[in-house]
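There is one chain below, alone, in structure tokens, taken in the form predicted on its own.
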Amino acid sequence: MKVSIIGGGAWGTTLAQLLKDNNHEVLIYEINENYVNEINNNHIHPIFKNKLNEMITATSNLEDVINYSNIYMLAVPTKVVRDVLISMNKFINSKSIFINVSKGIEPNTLKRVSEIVVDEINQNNLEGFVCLTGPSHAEEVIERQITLLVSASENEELALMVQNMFANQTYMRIYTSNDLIGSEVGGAVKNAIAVISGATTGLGLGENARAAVITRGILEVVKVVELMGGRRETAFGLTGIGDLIVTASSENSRNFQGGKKIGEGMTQEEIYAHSTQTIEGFRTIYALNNLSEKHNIELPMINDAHEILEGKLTVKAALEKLLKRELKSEDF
């Protein structure tokens, strides 16, 4: 089978590695020069210097791509993903199916991507779309690393193609869901919250506060999966609960690098100077706080949270308000 991979960075490369490892043909589409030259001169991953498979190729014409297959594989960052897919639009002429690999959502229309697709793809074109999606380290799955994802859509059909499609019997579990807003949602969210959980940690605090963000944090993912129409047990599964650990708990996580350095003092434009890589978790917490004001819907720490990247509260000051709140029994 045949998959146009929009994206390559850390998460569309080392997905193209995986496909070529079950036997799939893959092409790159990058606007990155750099990259697409280590990808098809040197054979490297172009952030994780691993060795690539040498039939692994890319491009930096989008035509070409689109050409390529009708199955098409987004990694790319959300705040791109509209602008790609008007793009895209104007090549794709047969039924196209959609890979998602992406987390978040659009802070102005409050939109997942499933939802943009749907805008910008000519319906005519539009097959289906599958999110693929759960507790996922790049770096840990370009070294073939056991992990295990989820393939979430309206059409059990192409979940279970996603799902035959990336499974690998070495170091690759993939479960199928219907549940595609929970599974969106869920991921998005937990971005959020590991920008909290880093925030805790760049400010000095221990394991303990760690655990209660992380918490804590669940209930503000199963508030939203519900509000936007998801089932709450798929926020307590992979996509939910299992993506916020993975996220909310370690240093290879770029959510949660960016809220260690907040914690530090950084400010968001200090942090994007010295960094290329999109911080989904910060463009995730404006979103969720435009949520929770136009549903008039309590999310202490993203509403805290996003005081904090506006300058208007410390993470000390936040974490005091957040303390002094009235105490109540734990509810989920």
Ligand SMILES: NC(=O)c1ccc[n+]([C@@H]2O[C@H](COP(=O)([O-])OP(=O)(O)OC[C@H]3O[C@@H](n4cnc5c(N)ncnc54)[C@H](O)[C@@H]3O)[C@@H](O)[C@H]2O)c1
Given for the second form:
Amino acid sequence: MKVSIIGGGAWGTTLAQLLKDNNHEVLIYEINENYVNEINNNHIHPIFKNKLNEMITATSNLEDVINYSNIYMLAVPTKVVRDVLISMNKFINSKSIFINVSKGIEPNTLKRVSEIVVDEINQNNLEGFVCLTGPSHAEEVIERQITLLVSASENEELALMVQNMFANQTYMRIYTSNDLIGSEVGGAVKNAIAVISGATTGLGLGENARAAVITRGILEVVKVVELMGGRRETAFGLTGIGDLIVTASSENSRNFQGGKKIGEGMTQEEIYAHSTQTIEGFRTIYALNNLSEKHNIELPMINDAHEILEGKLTVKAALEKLLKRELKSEDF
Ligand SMILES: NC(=O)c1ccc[n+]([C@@H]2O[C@H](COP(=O)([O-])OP(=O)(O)OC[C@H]3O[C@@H](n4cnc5c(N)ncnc54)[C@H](O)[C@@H]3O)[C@@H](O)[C@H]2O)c1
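How about the form predicted together with the named molecule, since we already have the form predicted on its own?
Starting with the chain above, the whole complex follows.
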């Protein structure tokens, strides 16, 4: 099959290589000319050390990528997804399938990526949507290390199609799920919890604090999944707790790293001044704080993380505040 990949950063390029390994054809759309040149001329990506498959090519011409196939894999930061879809819609003129691998919720609308696709793509050209998500560091998948993901869709046939396209018998196993909402939401919320986990490390705390953040964090993931219409059990699978573990316990995670710098006393602005790479967790914290205010539901760690990002609370003060909360039972 032919796949148009929208976004040639760490994850888009890694999945391009997986698709090539599985004998599919790919063309990457990327706005960073340096990435395009390195992929086309030297078969490398500046983010990674290893050589890429020489058949992987990239372009900064959106129309060419749209005309290349009718399967579009979205791998851009969620903050640009709506604008990118608006641009794509101008060139799409036949039934198309969208596979999203980006993880986030739009702060002002509280919409998931599948809902943004419905907003922006002409309905006559929209065949269906699949979210491919789960515990995955690009740095490991690019080295073909064993990884398990979930292909989630309300359309079973499409979930199966994506499962078969991405799975192989050497390093990638894919499960299907019909809980699109739960899968999309779990993948987004875990980034917010990973920022908090990183912040405790940045403050100098150890693994006890990290385990506490991850465990109490999954309760906030469950709350949001249920609030947004997903199934509770989904939060306890690969797309919820699985992705939370890999992101919130690893120095490889950009969200963990971003949180760590916050814990060390840096601001968001200072962090972005040093790196252009996507830290979805910051934006997701704003989205979830808006959600919690809209529904008048407490998300204790996420609400405090929002105050920290706004400069209204330090990480140390937030932890002291959590410790002073009324004592209660853990019985669920
Ligand atoms: N890196 C991972 O391990 C990983 C794993 C799973 C999911 N994800 C998700 O995938 C998404 C992308 O993450 P990433 O790690 O690849 O980020 P990245 O920053 O490495 O790559 C994003 C790419 O999008 C490009 N881009 C930005 N604006 C664009 C625009 N308007 N049009 C076209 N391209 C544009 C950037 O130039 C960049 O190359 C995020 O939502 C992230 O949460 C990442």
